[in-house]
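As a starting point, one isolated chain is supplied in structure tokens, in the form predicted alone.
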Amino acid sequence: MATATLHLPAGAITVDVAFREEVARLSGQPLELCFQCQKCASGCYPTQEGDYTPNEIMRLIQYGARDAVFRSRTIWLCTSCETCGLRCPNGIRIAEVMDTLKQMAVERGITPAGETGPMFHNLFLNEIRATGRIHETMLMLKYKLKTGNLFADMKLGWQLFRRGKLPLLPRLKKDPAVRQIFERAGGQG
């Protein structure tokens, strides 16, 4: 792995020249086509809470700034809504890139300090793997128990429950296609 150090006003960043190729290969996306038009950023709601916009993540990948990307909150806030990919004039599916970055970070045991996004990501995937779908109430219960933050959203949770958005009983209908997806992924994700 060839590395170098890139000195920027914000500080030095370790550059991994093979990082871009690895992300491109694993995501299947043409990262070199991103020319920083920022159309992806204009439609990205989670950007308000993140530390980088999607186009900035793309630029960091192009520079090979592996550590900066993996420490980023942005990759964990991405909901894979595909708005960025639909707006991209070069057809780069940035949500695929973000999912790939999440998986790479998980495989390396890297999570941003104090972030619960990686834990939620794993709980979400494990719920889908186990039941073939998401039971929001169970997912939130597991998340709240793991974080220890049981009562922070109590008012919102009660409102969602009253509106029927958090059902007590799941609609269990196992879908064999979901199992096949996880098998094809080779246990990844």
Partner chain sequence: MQYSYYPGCSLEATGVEYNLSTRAVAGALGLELVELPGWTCCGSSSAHAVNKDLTLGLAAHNIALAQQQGRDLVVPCSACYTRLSKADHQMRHDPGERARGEMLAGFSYTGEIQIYSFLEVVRVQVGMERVAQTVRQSLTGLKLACYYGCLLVRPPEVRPFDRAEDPTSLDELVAALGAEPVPWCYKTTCCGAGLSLTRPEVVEQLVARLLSAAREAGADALVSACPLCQNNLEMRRPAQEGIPVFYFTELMGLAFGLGEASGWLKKHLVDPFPLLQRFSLVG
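Form predicted alone already given; the form predicted in complex with its partner chain follows:
No partners, no molecules, just the chain.
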């Protein structure tokens, strides 16, 4: 695998040419067309708290900066709102790219320190696997227990409960068809 070192103001990064091709193939997006017009970044509110803008992620992919991309907080802040893809003059659906990057990062077990996104998704999918549906009350509780952050949002939870919005008893049962989908899809969840 062809790698080299690239010296950026932020430090030296190892580049890997094959990375761009892999992301392009898995996402189905023409990544090589990005010419850094930054239109995607200008409409992207959710990732403003991240470490890179969407066009910077595109550039890092073009460089083949595999680790920088997998460790970035930005990919976990992307909500797939599709604003970027709608506006990109080169027809690149960046949400698809961000999804692909998340999937690849999870597969490789690489996530930025303190990022609870992947753990949340895992809990969520386990709920589906178990009963076919999401029981929101259980999901919230399990997430709170896992993060050890049981008391944040307690008041909110109580308010929801009082309005009949957090039912305690799910009307769910196991669904073998759903289990089969999980088996066929393999891997995560």
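Remember, it's a predicted structure, so these values are computed and weren't measured experimentally. In this text, rigid core is short for the largest set of C-alphas that superpose within 1.5 Å between two forms. Positions refer to the first chain, counted from 1.
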| query | finding |
| --- | --- |
| Residue shift check between these two forms, rigid core fit, Glu56 Cα at least 2 Å | no |
| Displaced residue check between these two forms: Gly132, CA, 2 Å or over, core reference | yes |
| Core superposition between these two forms, C-alpha change of Phe70 at least 2 Å | no |
